[in-house]
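The chain below stands alone and is given as structure tokens, in the form predicted on its own.
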Amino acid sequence: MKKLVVIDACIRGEESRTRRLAEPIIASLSKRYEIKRYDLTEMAIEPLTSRTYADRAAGIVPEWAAEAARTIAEADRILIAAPFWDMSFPAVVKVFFEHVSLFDITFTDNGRSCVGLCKCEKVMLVTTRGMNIPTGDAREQATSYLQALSRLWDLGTVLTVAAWNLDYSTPEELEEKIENATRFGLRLAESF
């Protein structure tokens, strides 16, 4: 069975609109993929420091980071469930990627440039945004960050499923926007 990595950064837990959007898509994909889930809100991941940077330079990395890097490198698909947060996604997502961006696991170099080592072909970002910021807007940096990371690690195409302007919608409009985005995500999941 093919492997799907789910990176969950839904900080509001069960109250998360992003999780409401993501879970039906994940459930649909679970019929075709073996899922490994990283719930970043439960992992107590700390930013890299001068100490952890020195450890990394000496080849010492946290075991969880090495395991996650290997899992990501072997994944067929990756789904990231993360709300819009300060023009991107919660910082814990970036910190997670910093820890698992490991030389000779997710990428290497060929003497001239970095080369990705991941076998993933598609990445799906599932997100909700309170503000009226559609995907591709200059104020929305999550998609462009993941596209850049995809080029470094060789992750393939980045697809974004988003519902936006939720904070300025009536309860009925909010429900309609989440339902429409869920339908769109389920259609993408068919060929994901």
Ligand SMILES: Cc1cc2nc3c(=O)[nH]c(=O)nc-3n(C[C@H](O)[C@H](O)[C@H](O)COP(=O)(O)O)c2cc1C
Second form
Amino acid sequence: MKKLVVIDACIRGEESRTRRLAEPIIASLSKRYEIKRYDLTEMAIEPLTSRTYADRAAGIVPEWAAEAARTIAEADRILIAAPFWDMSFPAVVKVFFEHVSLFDITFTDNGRSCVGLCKCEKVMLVTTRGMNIPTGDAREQATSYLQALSRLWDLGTVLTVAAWNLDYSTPEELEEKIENATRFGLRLAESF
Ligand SMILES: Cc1cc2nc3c(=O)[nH]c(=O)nc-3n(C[C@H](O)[C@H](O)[C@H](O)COP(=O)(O)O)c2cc1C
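What's the form predicted in complex with the named molecule like, now that we've got the form predicted on its own?
Next comes the full complex, and the chain you just saw is listed first.
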């Protein structure tokens, strides 16, 4: 069975609209993929500090990070479920990437530049936004960040499933937006 890595940063847990949108898509993908899930809300990870950076420079990285980097490098697909915070995703997602962006695991260099080592061909970002900011808008810095990371790690195409303007919608409009985005995500999942 092919492998899907799910990175869950739905910090509001059961209250999360993003998780509600993501779960049926993940359930649909679970029929075709073996899933390894990283729940970032439970991992309590911290950005690199001068001490942990010095460790890394000496070749010492946390075992969980090396293991996660290897799992990501071997994954066929990656799905990130993360709400839209401060015009991107929650910082913990970037912190996670910082830890697992490891030389000779997720990327290496060919003497002229960095080249990716990941097997993944498609990444799906599932998100919900409070403001009226569609995917691809200059103010939307989550998809564009993942596209850049995909160029570093060689992750392939980035597809975004989103519902937006949710904080300025009536409860009925909100339901409709989540339902429409779920339908779109389930359709994408069929060929993901
Ligand atoms: C800390 C925080 C920061 C946010 N920043 C933004 C933002 O910059 N732009 C925006 O459109 N919505 C922002 N929102 C609103 C959320 O994107 C929106 O409510 C979303 O649906 C929350 O997803 P969730 O229910 O999965 O947590 C923010 C919400 C929180 C809690």
